[in-house]
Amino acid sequence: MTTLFSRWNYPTTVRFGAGRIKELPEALAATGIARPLFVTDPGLARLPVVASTLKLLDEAKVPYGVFSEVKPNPVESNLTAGIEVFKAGGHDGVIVFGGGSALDLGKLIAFQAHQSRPVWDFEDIGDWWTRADASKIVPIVAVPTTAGTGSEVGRAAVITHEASHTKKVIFHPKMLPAIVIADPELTVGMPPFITAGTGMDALAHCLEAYCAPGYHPMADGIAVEGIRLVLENLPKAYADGTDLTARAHMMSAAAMGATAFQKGLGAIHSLSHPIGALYDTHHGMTNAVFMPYVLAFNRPAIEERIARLAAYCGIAGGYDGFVAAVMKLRGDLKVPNTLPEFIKGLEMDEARKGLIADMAIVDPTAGGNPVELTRAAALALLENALAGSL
């Protein structure tokens, strides 16, 4: 008899619904925040979802500051002008605003300002986490403007390391943001690529998680709803900005799969995850990319489950239905079927594929995929994503 043994988390509180962003003085004031740095990228903090946020905050006389400079792929140098804005403003809490980027550096300030380590230090490895002052930790509200990473709900974040150009995870329970205002009308604004994009991560999280071993049904009933919520509801959004309806689907959906994915990512992520460090490439767009070739190399080990999933979200034909429905949604959101489609002008010689399989085979979702990754599994994964061989 197999043992059962394992280890559960859940996410936070949530304010969920539209018009919810109007709390957000109110869950500043529930955090014991008074005076917080406003987290945000550059694209966001010249549209007038910020000033009008910002507004709310001017109105309740809450002192804040403004820090937008994050990479699409956030670096540590990112980091480090960030703690000195945050250090300079005497803040004494971060306001997390927009998509997975903002998010994961949001929380890094919160985390990193007050220790004296390098981040390096926390890496997600073992229990490296315990070498943090969690003491000087500072509280987090999340204000998700995308439906993807679903950061918004994690004790993670992403941070590119600049020179080994690789992706760290970096991880501590603290992390995990005090309050959540997911507010549906704040995803309206995003064009369809980045729509298509992040709604495709969601995806990866769920269905990764669903398939990663490991004993945790919670997380797979959260995976299995949230695959169906995206399926549903990433083309409605994607064809309509403004369906409020598809668009909360699609916010509930990326909430879960960041909490379904504490049982684990696999290779979709693995691969993404050093192209997107070597590429800048958009994170979610490239989990799309890689989604069916990674779904082909694990059928052995998941085509059982797969047909559950299919049978759940309506769809005919087993693992076969739920691949070619998987395949539909990519060309409906016009999703690149290759890398050098994805990534234009793409050269890759043998050195830099093998740099690739590397970086793959370490990468801390690796682990998670529920046929070993090895490297000429990695080299044969990159090789069929590079050519289009399913």
Given for the second form:
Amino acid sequence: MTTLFSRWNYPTTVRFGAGRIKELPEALAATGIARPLFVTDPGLARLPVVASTLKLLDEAKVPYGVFSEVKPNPVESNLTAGIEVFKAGGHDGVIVFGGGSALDLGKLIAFQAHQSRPVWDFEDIGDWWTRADASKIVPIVAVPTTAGTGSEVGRAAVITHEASHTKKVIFHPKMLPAIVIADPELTVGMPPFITAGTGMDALAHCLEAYCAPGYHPMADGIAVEGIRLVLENLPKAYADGTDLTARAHMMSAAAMGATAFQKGLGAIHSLSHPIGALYDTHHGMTNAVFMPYVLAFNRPAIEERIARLAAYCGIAGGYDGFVAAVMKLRGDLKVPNTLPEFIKGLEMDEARKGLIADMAIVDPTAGGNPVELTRAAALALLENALAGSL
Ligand code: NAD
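Any chance you could show the form predicted in complex with ligand NAD after that form predicted on its own?
Up next: the whole complex, starting with the chain shown before.
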């Protein structure tokens, strides 16, 4: 078997392989970071995986600070607090260590610490990113501990704007980590719900990127192989969290999803973002709930494409065969089939449904959906996910 160990420089330098976390001090030196701030989340901060990583820094005599006030679906107060710690500690770079929440928040600290405008001025709209003073963005070394968001290879970060209950994407090319250490051993401790949700996030990224209109053969190629890796390895990683080969392939698929989605995303994300912002649900699991409803809605535009994908993945039956494979995967991973099964006690009146549809159609991902996501379509999709109508 091929050794699952390599180095990639696309889209950034990725040191991939089990045990490579021990290269962290060297990666910091290669990036020119002398006094890093280590950003993680409070759950991880209590786990041995953080203690053993900090020990590596101690042994290498790297002076560092730790910041872990990061909630899942991070908010502006997390960023403000992180920047204070960053400045007080005289840090010159950031180690982002964790799932998408810690990675995004840490990337934002590196980006925003020395900017003079509010973070919301850098939302991923047109060329707003050019408002930033790029020379003041400090370098980032990223260490993912989940296999889903792919934030480690992304140039954007998601943060919730609490006043408007919206998830905003902040973009700058220099938010791309300089070095990624992708060590699948770090993901072994993920509980099954997080393994499932993050893995389905990687699938949603690859699938929506592949279905988004526009010419991007590189993204398409990466997406189809990412989908194959998820279909073959996510059930294994879920069934046996210590299966390092499956964990490694999932870690690749996560990075591939985020690499591919520079082509675009679609209605799975457009609906998942408002649900996540309003109900604080896990992002990847929310995507997993919406996936089949959006596939059905997009069918007229994607049937041929999905048939090609099914053939590549060795799935018989074209579009229908592929959807059946997705439904089986959802079942195996115990993904709730409807929103009320997912969000306990959920009740939505017409005004709330209208609000979600309004938020979905202005979400930046809506433009990537292969069928136009009108307000009526967003409402219908939401109704289907509420009732389980496929
Ligand atoms: P997360 O970072 O919120 O982590 C979920 C939980 O898993 C946390 O409690 C964490 O402590 C725990 N955890 C993480 N790694 C673990 C490990 N190895 N062992 C045990 N527990 C572990 O979850 P996530 O799905 O990775 O990230 C979701 C966030 O990422 C959301 O805020 C979402 O909006 C964002 N996101 C960003 C992008 C991007 O491109 N930047 C893409 C998709 C999602």
